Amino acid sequence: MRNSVIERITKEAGKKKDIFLITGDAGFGVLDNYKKSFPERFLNLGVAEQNMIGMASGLGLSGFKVFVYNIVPFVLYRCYEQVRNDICYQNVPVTLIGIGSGVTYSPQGVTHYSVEDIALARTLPNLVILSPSDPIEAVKCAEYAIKSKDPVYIRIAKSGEPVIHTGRVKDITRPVVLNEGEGVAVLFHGSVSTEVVSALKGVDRRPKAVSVPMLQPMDFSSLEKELKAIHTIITVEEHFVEGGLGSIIAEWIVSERLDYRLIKLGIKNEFIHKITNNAGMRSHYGISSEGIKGAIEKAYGNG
């Protein structure tokens, strides 16, 4: 995903002299293409994350649209004041391209996993919070904060996510449906995804699929239209399971006193200690193809 969405930039940045990209020791070999064709706007300004993002905003104040790529913890962690007060608070169209999102990063540690990113960066009036499923919805993404005139935060994994769409996607601010169910609904985003179809070609009743690519804002109006038949919601996230999707629909569900049964799929709110792949912390917390599946065939029990 993260060479689709630099590679949509890349060209994007041919035709309009106002795209500059920013990164701080990340994207060797990603961002080389964008650094020969456009080297007087681009700037590698090692490590400094807050100085990253401060130049980041000053461009953006000065005409420049800017693109800022590092992984998740230095587009927003460490440097989350400035992000706060640099970028949301003036409201510029700055967007921040985070990479390893959830656990890829495995076995590396803590430092390098993002699972607690989406609860922080929902705190920041003005930030708009993509979360692509697939290279298609990347491409999407990138078009979006192409044009936005507001902040973006772009949360993707590290490489090689495949293509889960047979259609096309037209537009990625509202809920995508993968594919059509009824009784259950499997909300999801990011690379999880590829979880969530595996966990769809193992159960015997088909559930309702889709993917949610925007999280803030949330078109809950669209979402709903789109959950009519429907009794039970599963949320997957490769996120902590407070803080992320789950919790916006359990608060809509509460806010708008509609009647659903909400189960929350995601990574329990603790620091990380295990050590294991990618694919074994997804297994230990629930959000494999296996544990999808259990929790759909539940659902259809309960229902």
Second form
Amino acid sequence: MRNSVIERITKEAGKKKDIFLITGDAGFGVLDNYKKSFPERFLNLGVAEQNMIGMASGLGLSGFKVFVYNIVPFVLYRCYEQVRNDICYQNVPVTLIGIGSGVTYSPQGVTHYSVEDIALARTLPNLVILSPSDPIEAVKCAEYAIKSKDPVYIRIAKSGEPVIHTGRVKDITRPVVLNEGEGVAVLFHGSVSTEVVSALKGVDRRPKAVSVPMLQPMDFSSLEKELKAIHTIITVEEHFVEGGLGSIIAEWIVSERLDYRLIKLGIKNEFIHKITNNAGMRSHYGISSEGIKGAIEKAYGNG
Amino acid sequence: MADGYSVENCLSISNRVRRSILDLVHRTKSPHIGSSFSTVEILVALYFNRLNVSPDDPLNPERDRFILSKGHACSALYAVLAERGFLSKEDLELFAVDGGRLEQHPNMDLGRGIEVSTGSLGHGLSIGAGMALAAKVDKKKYGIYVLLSDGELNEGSVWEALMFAGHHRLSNLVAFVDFNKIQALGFTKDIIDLEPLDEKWRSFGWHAQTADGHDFEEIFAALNSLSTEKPNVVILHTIKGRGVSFMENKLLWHYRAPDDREYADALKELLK
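Instead of the form predicted on its own shown above, give the structure for the form predicted together with the partner chain, please.
Up next: the whole complex, starting with the chain shown before.
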């Protein structure tokens, strides 16, 4: 997905002279085309994330449309206060492209995981949070960010994710229905979508499957329309089970007194010491296709 | 440009600014009067003798940019912006009061000449570096001026920005350090010694000068000797609480707002 996003931005940079791409010494091979085409509007800031975000704000305040590329901890965690004060507080249209969502980089260790980024980003007013489920959504997210007058955070895994949508995706600001179903709905975002798709193939009764690429602001009224004939919602995300989509839905259900049963799947809120690859990690935390299948069957009362 | 203000004019403006700061702080029981008093001359020098800014056209894209990175000295900034016509008397009356307009750390308001939201130390120089880079890419002539505190230089982010600006030779960036030698809990030399400060900046690729931060002749001389090849810093030797004898060099006045009696005593000194 990272390539889809960067290619889209590169294409746009040919038309729009205000696009500026910066990195904090990350993105080996990914940014070469952009850099070659627009060297005067590209900069590697080095391993200095606080300065990188402050700089991005200064460029943005001077009229540039800035895209910052780095792995999630280095666009959001190390420099959280710069994101808060320099970008969101002043509502500067900077887009943070965070790579390595969830446990994509297993087993590189906790320093390189991003399992609490949505929880953090949700505390920032003005910030739009996008987590595309496949390369089609990723391109749409890039297009949204290009046009946005607000700051945007795009959360993506890496490269090589398959396309999950068979039809066109018109609008990523609303929930995107992957397939219809009755009684149970699976809501998901990000690269863990492949596990959802594969779980759907192995169940007797197919639940409604809905990708939710825009997590903030969430279009609750569209969501409620999509969930009309639903009694149980299952949220699936490669993020801490507390603080992400599951929590957003839980807060909504409570504040609106809605009558849904909610099953939240995600990574247990703990420092991860398990050593395994991405698939093994998903399996360990119950967000592999098997875990999702189990939750679906339980939701239909067969589990 | 608001040039042509003589040293004598600047001195009388500075005196009015100090009285205005005293009023603001006393009336609202705000902190940081000492940190504001030490910045008065550099702010007056910039706003009345250097910056190409105008209250009649505050959004002009060609304007110079000033960032008060030590946002806690906002009462000095507000007082100078009022003298310069960016803020009205009513704006000042709405400082730090219920339903007010101006906070105790600046919030970006371009129409009122407040370029960037500050208050957390270690942010302003990076933002300024971004603006300086933008101006270079856009081939614009405007300058970016950033005022930092000495305690602020404890922040690692400042040195990230220093390295960056030095490497990219952002000669349109001018930093000032309000080196009053007192930070929140004591003397800088006892907490994190900054010396040799000008050598540190030089070794990061900056053109570094020092000046008496309360002497307009020295400030103007430094502003007239800026490098056109490298980013510039002027380290201003200043006195915390400058202008009121019982506040000078006293840590207490980082926090304390004068009571009625202290206010009267301070005003008497400033009216001399």
